[in-house]
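Single chain ahead, written as C-alpha coordinates, the form predicted on its own.
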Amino acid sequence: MIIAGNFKANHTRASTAEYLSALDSLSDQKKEEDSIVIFPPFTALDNYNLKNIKIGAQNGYPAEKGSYTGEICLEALSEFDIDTILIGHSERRHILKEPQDFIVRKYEFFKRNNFNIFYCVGEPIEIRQKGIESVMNYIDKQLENIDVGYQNLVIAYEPVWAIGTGLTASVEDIEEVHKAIRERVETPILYGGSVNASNAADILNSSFVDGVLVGGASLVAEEFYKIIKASANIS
(Lines of atoms letter the chains of each structure in order from A and count residues from 1; the text may use other names and numbers.)
(Lines give C-alpha, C1' and ligand atoms only; values in the text may rest on other atoms or scores of the structure.)
Protein backbone atom coordinates (compact mmCIF):
# COMPACT_ATOMS: atom_id res chain seq x y z
CA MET A 1 0.00 0.00 0.00
CA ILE A 2 1.00 3.60 -0.59
CA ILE A 3 -0.20 6.04 2.07
CA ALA A 4 0.40 9.61 0.91
CA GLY A 5 -0.39 12.94 2.54
CA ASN A 6 -0.72 16.23 0.68
CA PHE A 7 -0.33 19.24 2.98
CA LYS A 8 -1.28 21.71 0.21
CA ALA A 9 -0.71 25.27 1.57
CA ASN A 10 -0.62 24.16 5.21
CA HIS A 11 2.20 23.83 7.77
CA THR A 12 5.38 25.85 8.21
CA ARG A 13 8.93 24.52 8.11
CA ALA A 14 8.96 24.33 11.92
CA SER A 15 5.62 22.55 12.20
CA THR A 16 6.52 20.20 9.34
CA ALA A 17 9.75 19.21 11.07
CA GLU A 18 7.85 18.52 14.30
CA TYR A 19 5.19 16.58 12.40
CA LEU A 20 7.67 14.43 10.48
CA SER A 21 9.64 13.60 13.61
CA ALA A 22 6.47 12.43 15.35
CA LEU A 23 5.13 10.49 12.36
CA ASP A 24 8.47 8.85 11.60
CA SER A 25 8.62 7.49 15.15
CA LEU A 26 5.01 6.30 15.09
CA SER A 27 5.52 4.63 11.73
CA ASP A 28 8.14 2.19 13.01
CA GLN A 29 5.28 -0.31 13.22
CA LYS A 30 4.00 0.11 9.67
CA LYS A 31 3.94 -2.84 7.29
CA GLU A 32 7.35 -3.30 5.71
CA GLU A 33 5.84 -3.23 2.22
CA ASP A 34 3.82 -0.04 2.86
CA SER A 35 5.21 3.27 1.60
CA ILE A 36 4.53 6.60 3.31
CA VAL A 37 4.90 9.77 1.26
CA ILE A 38 4.37 13.34 2.47
CA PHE A 39 4.01 16.32 0.13
CA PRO A 40 4.73 19.45 2.24
CA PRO A 41 4.67 23.01 0.89
CA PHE A 42 7.85 24.18 -0.84
CA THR A 43 8.76 26.43 2.09
CA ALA A 44 8.99 23.33 4.30
CA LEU A 45 11.34 21.30 2.09
CA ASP A 46 14.52 20.36 3.90
CA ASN A 47 17.04 17.55 4.28
CA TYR A 48 15.04 15.61 6.86
CA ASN A 49 16.62 12.50 8.33
CA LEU A 50 13.71 10.06 8.09
CA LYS A 51 13.56 6.28 8.32
CA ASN A 52 10.00 5.56 7.22
CA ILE A 53 8.83 8.57 5.19
CA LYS A 54 9.59 9.82 1.69
CA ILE A 55 9.19 13.52 0.88
CA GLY A 56 7.71 14.69 -2.42
CA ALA A 57 6.98 17.98 -4.17
CA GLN A 58 3.42 19.20 -4.72
CA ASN A 59 4.34 20.69 -8.10
CA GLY A 60 7.27 21.60 -10.28
CA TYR A 61 8.04 23.66 -13.37
CA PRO A 62 9.46 21.62 -16.27
CA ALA A 63 12.91 23.23 -16.32
CA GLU A 64 16.29 22.88 -14.62
CA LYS A 65 16.08 26.54 -13.48
CA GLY A 66 15.19 29.88 -15.01
CA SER A 67 12.90 32.91 -15.07
CA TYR A 68 9.71 31.30 -13.78
CA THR A 69 8.47 33.55 -11.00
CA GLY A 70 6.59 31.73 -8.27
CA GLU A 71 7.60 28.28 -9.50
CA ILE A 72 10.09 25.68 -8.32
CA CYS A 73 12.45 23.91 -10.73
CA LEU A 74 14.57 20.80 -10.76
CA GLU A 75 17.71 22.47 -9.38
CA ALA A 76 15.90 23.56 -6.19
CA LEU A 77 14.22 20.17 -5.75
CA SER A 78 17.52 18.36 -6.22
CA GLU A 79 19.06 20.27 -3.32
CA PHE A 80 16.76 18.30 -1.03
CA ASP A 81 17.04 15.00 -2.96
CA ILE A 82 13.40 15.23 -4.04
CA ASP A 83 12.58 12.63 -6.68
CA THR A 84 8.82 12.35 -6.17
CA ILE A 85 6.18 14.77 -7.45
CA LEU A 86 2.44 15.34 -7.74
CA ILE A 87 1.27 16.25 -11.25
CA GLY A 88 -2.23 17.05 -12.47
CA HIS A 89 -3.90 17.68 -9.11
CA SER A 90 -7.43 19.01 -9.58
CA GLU A 91 -6.59 22.22 -7.72
CA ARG A 92 -3.88 22.90 -10.30
CA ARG A 93 -6.28 22.03 -13.13
CA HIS A 94 -9.36 23.87 -11.89
CA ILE A 95 -8.12 26.75 -9.71
CA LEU A 96 -4.90 27.55 -11.58
CA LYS A 97 -6.29 26.50 -14.99
CA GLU A 98 -3.38 24.28 -16.00
CA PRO A 99 -4.23 22.87 -19.43
CA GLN A 100 -3.58 19.26 -20.39
CA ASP A 101 -0.78 20.15 -22.81
CA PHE A 102 1.19 21.90 -20.05
CA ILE A 103 0.52 19.01 -17.65
CA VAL A 104 1.91 16.66 -20.29
CA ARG A 105 5.03 18.85 -20.59
CA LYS A 106 5.59 18.60 -16.85
CA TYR A 107 4.99 14.86 -16.91
CA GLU A 108 7.49 14.31 -19.72
CA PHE A 109 10.12 16.52 -18.07
CA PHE A 110 9.97 14.78 -14.70
CA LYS A 111 9.75 11.38 -16.37
CA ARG A 112 12.99 12.15 -18.20
CA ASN A 113 14.49 12.95 -14.80
CA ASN A 114 13.34 9.60 -13.36
CA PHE A 115 10.92 11.05 -10.82
CA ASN A 116 8.29 8.98 -9.08
CA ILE A 117 5.15 10.64 -10.48
CA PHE A 118 1.83 10.68 -8.66
CA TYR A 119 -0.51 11.62 -11.49
CA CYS A 120 -3.96 12.83 -10.43
CA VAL A 121 -7.20 12.31 -12.32
CA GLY A 122 -10.83 12.81 -11.36
CA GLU A 123 -14.17 14.21 -12.39
CA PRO A 124 -16.46 17.04 -11.16
CA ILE A 125 -19.93 16.27 -9.82
CA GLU A 126 -21.77 17.10 -13.04
CA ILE A 127 -19.78 14.41 -14.84
CA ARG A 128 -20.24 11.86 -12.05
CA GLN A 129 -24.01 12.34 -12.21
CA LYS A 130 -23.99 11.22 -15.86
CA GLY A 131 -22.59 7.79 -15.00
CA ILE A 132 -19.43 5.74 -15.37
CA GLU A 133 -19.15 6.13 -19.14
CA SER A 134 -19.00 9.92 -18.82
CA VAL A 135 -16.57 9.63 -15.89
CA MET A 136 -14.18 7.50 -17.91
CA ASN A 137 -14.47 9.71 -20.99
CA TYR A 138 -13.43 12.60 -18.74
CA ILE A 139 -10.54 10.66 -17.20
CA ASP A 140 -9.40 9.43 -20.61
CA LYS A 141 -8.92 13.08 -21.63
CA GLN A 142 -6.75 13.58 -18.54
CA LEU A 143 -4.66 10.59 -19.63
CA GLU A 144 -4.17 11.89 -23.18
CA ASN A 145 -0.48 11.85 -24.17
CA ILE A 146 0.51 10.52 -20.74
CA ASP A 147 2.89 7.57 -20.87
CA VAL A 148 0.96 5.21 -18.59
CA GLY A 149 3.64 2.57 -19.11
CA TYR A 150 6.19 4.64 -17.19
CA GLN A 151 7.60 2.37 -14.48
CA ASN A 152 7.63 5.04 -11.74
CA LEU A 153 4.02 6.12 -12.20
CA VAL A 154 1.28 6.07 -9.56
CA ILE A 155 -2.25 7.10 -10.54
CA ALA A 156 -4.30 8.95 -7.91
CA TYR A 157 -8.03 8.94 -8.58
CA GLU A 158 -9.55 11.94 -6.81
CA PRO A 159 -13.15 12.81 -7.69
CA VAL A 160 -13.21 16.62 -7.59
CA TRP A 161 -16.54 16.68 -5.79
CA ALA A 162 -15.05 14.71 -2.87
CA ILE A 163 -11.91 16.80 -2.28
CA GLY A 164 -12.14 18.88 0.89
CA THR A 165 -15.94 18.63 0.92
CA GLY A 166 -16.38 15.92 3.52
CA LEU A 167 -18.08 13.83 0.82
CA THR A 168 -16.50 10.50 0.00
CA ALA A 169 -17.35 8.21 -2.86
CA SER A 170 -18.85 4.92 -1.74
CA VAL A 171 -16.57 1.89 -1.88
CA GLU A 172 -18.73 0.62 -4.74
CA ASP A 173 -18.24 3.89 -6.67
CA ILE A 174 -14.49 3.83 -6.00
CA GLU A 175 -14.19 0.23 -7.16
CA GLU A 176 -16.18 0.93 -10.31
CA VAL A 177 -13.80 3.71 -11.37
CA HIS A 178 -10.62 1.97 -10.19
CA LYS A 179 -11.60 -1.16 -12.09
CA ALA A 180 -12.12 0.91 -15.25
CA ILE A 181 -8.77 2.67 -14.78
CA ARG A 182 -7.10 -0.70 -14.18
CA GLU A 183 -8.20 -1.71 -17.69
CA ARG A 184 -6.06 1.19 -18.97
CA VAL A 185 -2.99 1.02 -16.72
CA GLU A 186 -0.94 -1.50 -14.76
CA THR A 187 0.46 0.99 -12.28
CA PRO A 188 -0.73 1.37 -8.64
CA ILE A 189 -4.00 3.30 -8.27
CA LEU A 190 -4.66 5.37 -5.15
CA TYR A 191 -7.95 6.86 -4.00
CA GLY A 192 -8.18 10.42 -2.72
CA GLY A 193 -11.19 12.47 -1.65
CA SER A 194 -12.00 13.15 2.01
CA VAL A 195 -10.17 10.03 3.19
CA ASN A 196 -9.92 9.94 6.98
CA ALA A 197 -9.32 7.56 9.86
CA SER A 198 -12.99 6.53 9.92
CA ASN A 199 -13.30 5.42 6.31
CA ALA A 200 -9.71 4.46 5.44
CA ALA A 201 -10.01 0.78 6.40
CA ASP A 202 -13.05 0.21 4.20
CA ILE A 203 -11.38 1.94 1.24
CA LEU A 204 -8.01 0.24 1.67
CA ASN A 205 -9.64 -3.15 2.07
CA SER A 206 -10.79 -3.06 -1.55
CA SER A 207 -8.76 -5.24 -3.90
CA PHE A 208 -8.98 -2.45 -6.50
CA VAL A 209 -7.30 0.16 -4.25
CA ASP A 210 -3.51 0.28 -3.86
CA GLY A 211 -3.41 3.10 -1.34
CA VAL A 212 -4.74 6.56 -0.56
CA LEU A 213 -3.81 10.20 -1.16
CA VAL A 214 -4.97 12.14 1.89
CA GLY A 215 -5.53 15.88 2.21
CA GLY A 216 -6.99 17.44 5.36
CA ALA A 217 -6.76 14.27 7.44
CA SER A 218 -2.99 14.16 6.88
CA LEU A 219 -2.30 17.45 8.66
CA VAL A 220 -2.13 16.02 12.20
CA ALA A 221 0.50 13.31 12.58
CA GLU A 222 -1.48 11.24 15.07
CA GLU A 223 -4.59 11.27 12.87
CA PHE A 224 -2.65 10.40 9.73
CA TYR A 225 -0.99 7.56 11.60
CA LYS A 226 -4.44 6.05 12.20
CA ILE A 227 -4.77 5.73 8.41
CA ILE A 228 -1.32 4.12 8.20
CA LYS A 229 -2.35 1.78 11.01
CA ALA A 230 -5.56 0.91 9.14
CA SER A 231 -3.42 -0.27 6.24
CA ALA A 232 -1.17 -2.26 8.58
CA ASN A 233 -4.21 -4.10 9.95
CA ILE A 234 -5.32 -5.31 6.51
CA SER A 235 -4.12 -8.83 5.78
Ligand code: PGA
Second form
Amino acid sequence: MIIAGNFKANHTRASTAEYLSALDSLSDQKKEEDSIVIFPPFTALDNYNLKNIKIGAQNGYPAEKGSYTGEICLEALSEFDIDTILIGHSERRHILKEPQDFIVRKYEFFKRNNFNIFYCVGEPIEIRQKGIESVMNYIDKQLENIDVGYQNLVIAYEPVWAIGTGLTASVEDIEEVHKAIRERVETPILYGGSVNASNAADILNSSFVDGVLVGGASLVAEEFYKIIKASANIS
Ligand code: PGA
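Counterpart to the form predicted on its own, namely the form predicted in complex with 2-phosphoglycolic acid (PGA):
Okay, now the whole complex, with that chain kicking things off.
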Protein backbone atom coordinates (compact mmCIF):
# COMPACT_ATOMS: atom_id res chain seq x y z
CA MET A 1 0.00 0.00 0.00
CA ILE A 2 0.99 3.62 -0.52
CA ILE A 3 -0.09 5.93 2.30
CA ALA A 4 0.41 9.53 1.23
CA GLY A 5 -0.22 12.76 3.12
CA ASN A 6 -0.79 16.07 1.36
CA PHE A 7 -0.27 19.00 3.72
CA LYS A 8 -1.51 21.53 1.12
CA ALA A 9 -0.86 25.05 2.51
CA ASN A 10 -0.64 23.82 6.12
CA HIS A 11 2.34 23.44 8.43
CA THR A 12 5.45 25.58 8.71
CA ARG A 13 9.05 24.59 8.21
CA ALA A 14 9.45 24.10 11.98
CA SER A 15 6.24 22.13 12.49
CA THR A 16 6.96 19.94 9.45
CA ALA A 17 10.36 18.99 10.87
CA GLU A 18 8.78 18.06 14.20
CA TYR A 19 6.00 16.14 12.48
CA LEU A 20 8.38 14.17 10.27
CA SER A 21 10.60 13.19 13.12
CA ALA A 22 7.59 11.98 15.15
CA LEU A 23 6.02 10.10 12.23
CA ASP A 24 9.33 8.57 11.17
CA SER A 25 9.88 6.98 14.59
CA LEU A 26 6.27 5.80 14.86
CA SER A 27 6.52 4.28 11.40
CA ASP A 28 9.29 1.86 12.36
CA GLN A 29 6.42 -0.61 12.78
CA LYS A 30 4.96 -0.08 9.34
CA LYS A 31 4.66 -3.03 6.99
CA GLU A 32 7.84 -3.47 5.00
CA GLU A 33 6.06 -3.22 1.65
CA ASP A 34 4.04 -0.13 2.56
CA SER A 35 5.40 3.24 1.50
CA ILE A 36 4.70 6.51 3.21
CA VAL A 37 4.96 9.75 1.26
CA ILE A 38 4.46 13.26 2.65
CA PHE A 39 3.92 16.33 0.47
CA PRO A 40 4.81 19.33 2.68
CA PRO A 41 4.65 22.95 1.53
CA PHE A 42 7.66 24.16 -0.51
CA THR A 43 9.09 26.22 2.36
CA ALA A 44 9.43 23.02 4.37
CA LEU A 45 11.35 21.02 1.75
CA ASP A 46 14.73 19.96 3.06
CA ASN A 47 17.18 17.05 3.05
CA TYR A 48 15.49 15.24 5.91
CA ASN A 49 17.19 12.17 7.22
CA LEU A 50 14.20 9.81 7.33
CA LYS A 51 14.10 6.03 7.44
CA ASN A 52 10.48 5.40 6.62
CA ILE A 53 9.11 8.43 4.80
CA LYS A 54 9.60 9.79 1.32
CA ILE A 55 9.10 13.49 0.65
CA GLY A 56 7.39 14.82 -2.45
CA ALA A 57 6.53 18.21 -3.95
CA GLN A 58 2.92 19.39 -4.21
CA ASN A 59 3.61 21.08 -7.52
CA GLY A 60 6.39 22.09 -9.89
CA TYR A 61 6.83 24.26 -12.96
CA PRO A 62 7.88 22.31 -16.07
CA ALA A 63 11.33 23.90 -16.52
CA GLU A 64 14.85 23.43 -15.19
CA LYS A 65 14.83 27.04 -13.89
CA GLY A 66 13.95 30.47 -15.26
CA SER A 67 11.63 33.47 -15.22
CA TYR A 68 8.49 31.96 -13.72
CA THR A 69 7.67 34.21 -10.80
CA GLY A 70 6.24 32.38 -7.85
CA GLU A 71 6.92 28.92 -9.24
CA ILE A 72 9.39 26.21 -8.24
CA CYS A 73 11.45 24.51 -10.93
CA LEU A 74 13.41 21.31 -11.18
CA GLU A 75 16.73 22.76 -10.04
CA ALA A 76 15.22 23.92 -6.73
CA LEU A 77 13.53 20.57 -6.14
CA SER A 78 16.69 18.66 -6.96
CA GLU A 79 18.59 20.50 -4.23
CA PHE A 80 16.55 18.43 -1.79
CA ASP A 81 16.64 15.23 -3.85
CA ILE A 82 12.92 15.49 -4.52
CA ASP A 83 11.89 12.98 -7.18
CA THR A 84 8.19 12.68 -6.40
CA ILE A 85 5.47 15.14 -7.39
CA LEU A 86 1.70 15.62 -7.27
CA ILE A 87 0.22 16.65 -10.62
CA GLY A 88 -3.40 17.45 -11.45
CA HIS A 89 -4.70 17.89 -7.91
CA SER A 90 -8.29 19.15 -8.03
CA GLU A 91 -7.41 22.28 -6.05
CA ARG A 92 -4.95 23.23 -8.77
CA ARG A 93 -7.42 22.31 -11.51
CA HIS A 94 -10.36 24.16 -9.95
CA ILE A 95 -9.05 26.94 -7.68
CA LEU A 96 -5.96 27.79 -9.74
CA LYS A 97 -7.65 26.96 -13.05
CA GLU A 98 -4.81 24.83 -14.37
CA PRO A 99 -5.92 23.62 -17.79
CA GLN A 100 -5.40 20.06 -18.98
CA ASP A 101 -2.84 21.02 -21.65
CA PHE A 102 -0.63 22.68 -19.01
CA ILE A 103 -1.05 19.68 -16.73
CA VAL A 104 0.04 17.46 -19.63
CA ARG A 105 3.15 19.65 -20.11
CA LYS A 106 4.02 19.25 -16.44
CA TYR A 107 3.44 15.52 -16.66
CA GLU A 108 5.70 15.17 -19.68
CA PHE A 109 8.44 17.29 -18.12
CA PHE A 110 8.55 15.46 -14.81
CA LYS A 111 8.24 12.12 -16.57
CA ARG A 112 11.26 13.02 -18.68
CA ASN A 113 13.07 13.65 -15.41
CA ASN A 114 12.04 10.25 -14.04
CA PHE A 115 9.89 11.59 -11.24
CA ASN A 116 7.39 9.44 -9.39
CA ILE A 117 4.20 11.14 -10.46
CA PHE A 118 1.07 11.05 -8.32
CA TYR A 119 -1.49 12.04 -10.93
CA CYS A 120 -4.88 13.07 -9.54
CA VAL A 121 -8.20 12.59 -11.28
CA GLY A 122 -11.76 12.94 -10.03
CA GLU A 123 -15.17 14.29 -10.88
CA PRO A 124 -17.27 17.12 -9.43
CA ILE A 125 -20.64 16.35 -7.84
CA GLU A 126 -22.78 17.23 -10.88
CA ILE A 127 -20.92 14.61 -12.91
CA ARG A 128 -21.16 12.00 -10.17
CA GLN A 129 -24.93 12.51 -10.06
CA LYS A 130 -25.16 11.50 -13.72
CA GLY A 131 -23.71 8.06 -12.99
CA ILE A 132 -20.62 5.98 -13.63
CA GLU A 133 -20.53 6.48 -17.39
CA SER A 134 -20.29 10.27 -17.00
CA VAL A 135 -17.72 9.85 -14.25
CA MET A 136 -15.51 7.73 -16.49
CA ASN A 137 -15.94 10.08 -19.47
CA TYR A 138 -14.79 12.90 -17.21
CA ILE A 139 -11.81 10.90 -15.93
CA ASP A 140 -10.90 9.83 -19.47
CA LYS A 141 -10.58 13.52 -20.38
CA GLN A 142 -8.24 13.99 -17.44
CA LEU A 143 -6.18 11.07 -18.71
CA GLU A 144 -6.06 12.46 -22.24
CA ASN A 145 -2.47 12.76 -23.49
CA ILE A 146 -1.19 11.37 -20.20
CA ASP A 147 1.17 8.46 -20.77
CA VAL A 148 -0.51 5.97 -18.45
CA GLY A 149 2.12 3.38 -19.33
CA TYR A 150 4.76 5.42 -17.48
CA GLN A 151 6.36 3.10 -14.95
CA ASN A 152 6.64 5.64 -12.13
CA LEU A 153 3.01 6.69 -12.26
CA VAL A 154 0.58 6.44 -9.35
CA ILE A 155 -3.04 7.45 -9.98
CA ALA A 156 -5.01 9.10 -7.20
CA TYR A 157 -8.76 8.97 -7.66
CA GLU A 158 -10.14 11.88 -5.68
CA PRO A 159 -13.78 12.80 -6.24
CA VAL A 160 -13.89 16.60 -5.93
CA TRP A 161 -17.03 16.49 -3.79
CA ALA A 162 -15.25 14.30 -1.23
CA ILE A 163 -12.16 16.44 -0.77
CA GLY A 164 -12.08 18.27 2.53
CA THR A 165 -15.85 17.91 2.91
CA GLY A 166 -16.08 14.99 5.33
CA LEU A 167 -18.04 13.13 2.62
CA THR A 168 -16.32 9.94 1.58
CA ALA A 169 -17.31 7.93 -1.46
CA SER A 170 -18.87 4.61 -0.46
CA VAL A 171 -16.72 1.51 -0.77
CA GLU A 172 -19.01 0.39 -3.63
CA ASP A 173 -18.46 3.68 -5.49
CA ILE A 174 -14.72 3.54 -4.91
CA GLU A 175 -14.49 -0.04 -6.15
CA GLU A 176 -16.60 0.73 -9.21
CA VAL A 177 -14.45 3.66 -10.29
CA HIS A 178 -11.14 2.01 -9.38
CA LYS A 179 -12.12 -1.10 -11.32
CA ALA A 180 -12.83 1.05 -14.37
CA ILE A 181 -9.52 2.92 -13.94
CA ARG A 182 -7.76 -0.44 -13.51
CA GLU A 183 -9.00 -1.36 -17.01
CA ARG A 184 -7.09 1.68 -18.28
CA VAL A 185 -3.87 1.59 -16.21
CA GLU A 186 -1.62 -0.95 -14.57
CA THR A 187 -0.11 1.42 -12.01
CA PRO A 188 -1.19 1.70 -8.35
CA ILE A 189 -4.51 3.49 -7.78
CA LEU A 190 -4.99 5.46 -4.56
CA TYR A 191 -8.26 6.79 -3.21
CA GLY A 192 -8.43 10.30 -1.75
CA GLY A 193 -11.23 12.38 -0.28
CA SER A 194 -11.92 12.68 3.46
CA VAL A 195 -9.96 9.57 4.35
CA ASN A 196 -9.43 9.39 8.11
CA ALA A 197 -8.50 6.99 10.89
CA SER A 198 -12.08 5.66 11.12
CA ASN A 199 -12.74 4.88 7.46
CA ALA A 200 -9.19 4.00 6.34
CA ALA A 201 -9.37 0.27 7.09
CA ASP A 202 -12.53 -0.23 5.01
CA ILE A 203 -11.13 1.79 2.12
CA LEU A 204 -7.73 0.10 2.20
CA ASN A 205 -9.38 -3.31 2.26
CA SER A 206 -11.51 -2.57 -0.80
CA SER A 207 -10.78 -4.16 -4.13
CA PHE A 208 -8.67 -2.24 -6.65
CA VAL A 209 -7.37 0.14 -3.93
CA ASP A 210 -3.59 0.33 -3.61
CA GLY A 211 -3.42 3.09 -1.01
CA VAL A 212 -4.77 6.45 0.05
CA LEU A 213 -3.96 10.12 -0.43
CA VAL A 214 -4.90 12.00 2.71
CA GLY A 215 -5.28 15.74 3.26
CA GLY A 216 -6.85 16.93 6.53
CA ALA A 217 -6.28 13.72 8.46
CA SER A 218 -2.58 13.71 7.61
CA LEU A 219 -1.82 16.92 9.49
CA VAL A 220 -1.30 15.41 12.93
CA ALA A 221 1.40 12.72 12.96
CA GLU A 222 -0.35 10.49 15.51
CA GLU A 223 -3.63 10.64 13.55
CA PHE A 224 -1.95 9.90 10.25
CA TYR A 225 -0.11 7.02 11.87
CA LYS A 226 -3.49 5.45 12.68
CA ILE A 227 -4.11 5.24 8.92
CA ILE A 228 -0.70 3.64 8.43
CA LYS A 229 -1.60 1.18 11.18
CA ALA A 230 -4.91 0.43 9.49
CA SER A 231 -2.95 -0.61 6.41
CA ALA A 232 -0.63 -2.82 8.42
CA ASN A 233 -3.45 -4.22 10.58
CA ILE A 234 -1.56 -3.13 13.70
CA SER A 235 -3.85 -2.52 16.64
P1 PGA B 1 -8.87 15.49 2.31
O2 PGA B 1 -7.95 15.88 1.05
O3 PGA B 1 -8.33 14.20 2.86
O4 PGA B 1 -8.72 16.64 3.27
O5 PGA B 1 -10.25 15.34 1.81
C6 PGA B 1 -7.50 14.90 0.16
C7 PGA B 1 -6.68 15.52 -0.93
O8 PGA B 1 -7.00 16.62 -1.38
O9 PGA B 1 -5.68 14.93 -1.37
